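Encoded as structure tokens, the following chain is the form predicted alone, with no partner shown.
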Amino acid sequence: MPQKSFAYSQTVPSVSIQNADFDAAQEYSQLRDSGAGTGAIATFTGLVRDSGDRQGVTGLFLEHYPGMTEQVIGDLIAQACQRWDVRKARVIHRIGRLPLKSQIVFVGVCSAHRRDAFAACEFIMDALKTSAPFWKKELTDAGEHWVEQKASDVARSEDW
């Protein structure tokens, strides 16, 4: 496949890996002034959910690998920028104990068009789900348990 040139720009830092929550409006917020030619911004924002590998989950602990974790994902980024048309993104990760709701991922991307926008912004979250070093534990009433990588993230991983 032949590789595209765009126009990136990245003001902010685009990988952060953090125990605090973040504003998922600022944060669009700042993909919006990414400067002329932004048409289209699609974003993602993961939650913890109740359910998982088990039922009844109260929460997650994740944790992940200092400097490697942020270097995976700039390399994730730096791959949809030579695929799409990407203007500007940015990923958030949160490690740590995150409470049921707590957000605990988001992926933004500016483009020109919404279809390099959505594409760009899938491909970055399915890819971080099967490539990222993280480690994800399931909290319930009755325990605690890891989380092991499953086939369906890879399958869709690998379908990009």
Given for the second form:
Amino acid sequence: MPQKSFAYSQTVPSVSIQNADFDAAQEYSQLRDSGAGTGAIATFTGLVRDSGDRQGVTGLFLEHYPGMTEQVIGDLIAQACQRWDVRKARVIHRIGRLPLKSQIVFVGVCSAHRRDAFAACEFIMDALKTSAPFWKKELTDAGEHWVEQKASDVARSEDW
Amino acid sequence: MPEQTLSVRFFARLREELGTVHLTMPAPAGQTAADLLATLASRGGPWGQLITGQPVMIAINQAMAKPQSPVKPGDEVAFFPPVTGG
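Hand over the structure of the form predicted in complex with its partner chain; the form predicted alone is what we had up.
In what comes next, the whole complex appears, and the chain from above leads the way.
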């Protein structure tokens, strides 16, 4: 492993769990402010779509485990910092009732190079889906149901 | 005596199906998370699913744990379905 010589910058909290929507452009601007060595920013935004376990989804309800969730995501960011050149990272996850097209989750990573930025961003997102205590309920015209964990998500997370 | 009990929390589908967010339970010496699940399951009705139903994940003091993990007085033990965020 190459010795890392960059400083991890944290001018805003790395992890936010919130009901409120977020402004991806503003998050991007804040990520840019991570020092002269940053040459790449990778961001991911997840949205509420109209199909999931079933068709005709009209929205989602998300629940988390206050305290533990923040800690698990903080640990994932720390793991990413061990494995890749990560100069700044930011994760936002929304909870509560979210209508279609709502933004659910934001992951942004700054690095010197694109490969580290892409890899760290994808790792954090994949690992979050199977280890961060969030639960998603699909709301439909015919009722609501909790989403079951996908074997494909578990496999993706184990691949890292 | 508060020091001889532990706190149990339920989330998501389990919270709804058990109709319970939080419980205070006795914490006898040598108890594991699996013992605690068995005690809760013996309440009958929907509680039986804790050992016969879909897999239940366990956290002790907000860190992931295993069925054989010990639970002590004062611990916060949480049971929940596999996570599905993001």
